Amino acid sequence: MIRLFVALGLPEAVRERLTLVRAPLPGARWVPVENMHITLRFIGEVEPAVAEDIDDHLSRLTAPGFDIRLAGLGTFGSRGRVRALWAGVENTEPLLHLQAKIEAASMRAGLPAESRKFHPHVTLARCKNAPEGPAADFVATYGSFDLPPIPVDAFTLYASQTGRSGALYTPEAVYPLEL
């Protein structure tokens, strides 16, 4: 079995601004500058077969390039407690585009559908039973976070293999888009 999903990669420079965020924060743990990402498509644990099936399929999408945009903090929790902490990327048509594209090539290879509504983000902190009230607080002191245009031009296929110093991402395929 392999675990995969499909993402946008991000730059080294951005992904050293979004370290600039950090800051003390009870319960969160950092995820590291090399395992930044926007998902696109968690797909999960798979066998080899069907995971070359989603990258066939994968590999006859087009799309046109785009840019992207992240700005602001947020947080995904629930209960008064707090599950993550993110930086949020700006929903526009391309990026909505190309995740129904990544979608339908997902469940053309097999795959159910996604029950959870995309919300893309780059998730900077993950959180165990950490209390709502420092995040909000941390989200207000930080969340005027805003970067420039950041041009996309491929998505990639990442395996993800989880030991003892954490989750260690692996492209297993990049798929350039149109220029």
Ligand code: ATP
Second form
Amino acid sequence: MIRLFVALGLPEAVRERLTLVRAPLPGARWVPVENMHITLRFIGEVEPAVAEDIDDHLSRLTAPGFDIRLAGLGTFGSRGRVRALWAGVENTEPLLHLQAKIEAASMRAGLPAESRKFHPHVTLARCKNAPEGPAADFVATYGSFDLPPIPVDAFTLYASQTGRSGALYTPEAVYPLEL
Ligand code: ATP
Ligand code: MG
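Form predicted alone done, so how does the form predicted together with the ligand look?
Let us now look at the entire complex, which starts with that chain.
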């Protein structure tokens, strides 16, 4: 089995800039700079033959390139606890178009439909049992940064090896977008 997800990589300068959005936050484990990305479709564990099928459908997908903009910070969580701290990505039409095409390709490859709403973001920290208060303060203090638009000319199928020493993501295939 191989654990896969489809994502946009980010230029090194942008990832480096995002590592500056750090300050002591109880329970936070900061995502290493090389791991920062925008997930478009989490696939999960599949057999190699299914991975081949997914690659096949993704490589036939066509969509135009576009710019993305990062905007603000936010958190995921529930019941007073924060699970993740992230930088938001403006949800623009071309991004949604690409995400929808990747979803359609995933379905054609036989994957079950993604039921969660698409919420584009760059995870900056995973949190374990982190209370909401300090995270909300963090978002209020560091949430207003302004970064130039980021050109997106490709998307990537990543293999993910998760383990105690952290996740290792390996690009399995890069699919160019149209100019
Ligand atoms: P770890 O699980 O060890 O914390 P990770 O979450 O970085 O590491 P994966 O679980 O392989 O590694 O996830 C890869 C990407 O897919 C990450 O961006 C993660 O947030 C996202 N992801 C993981 N599970 C889901 C899911 N069920 N639905 C949507 N996105 C997911
Ligand atoms: Mg995970």
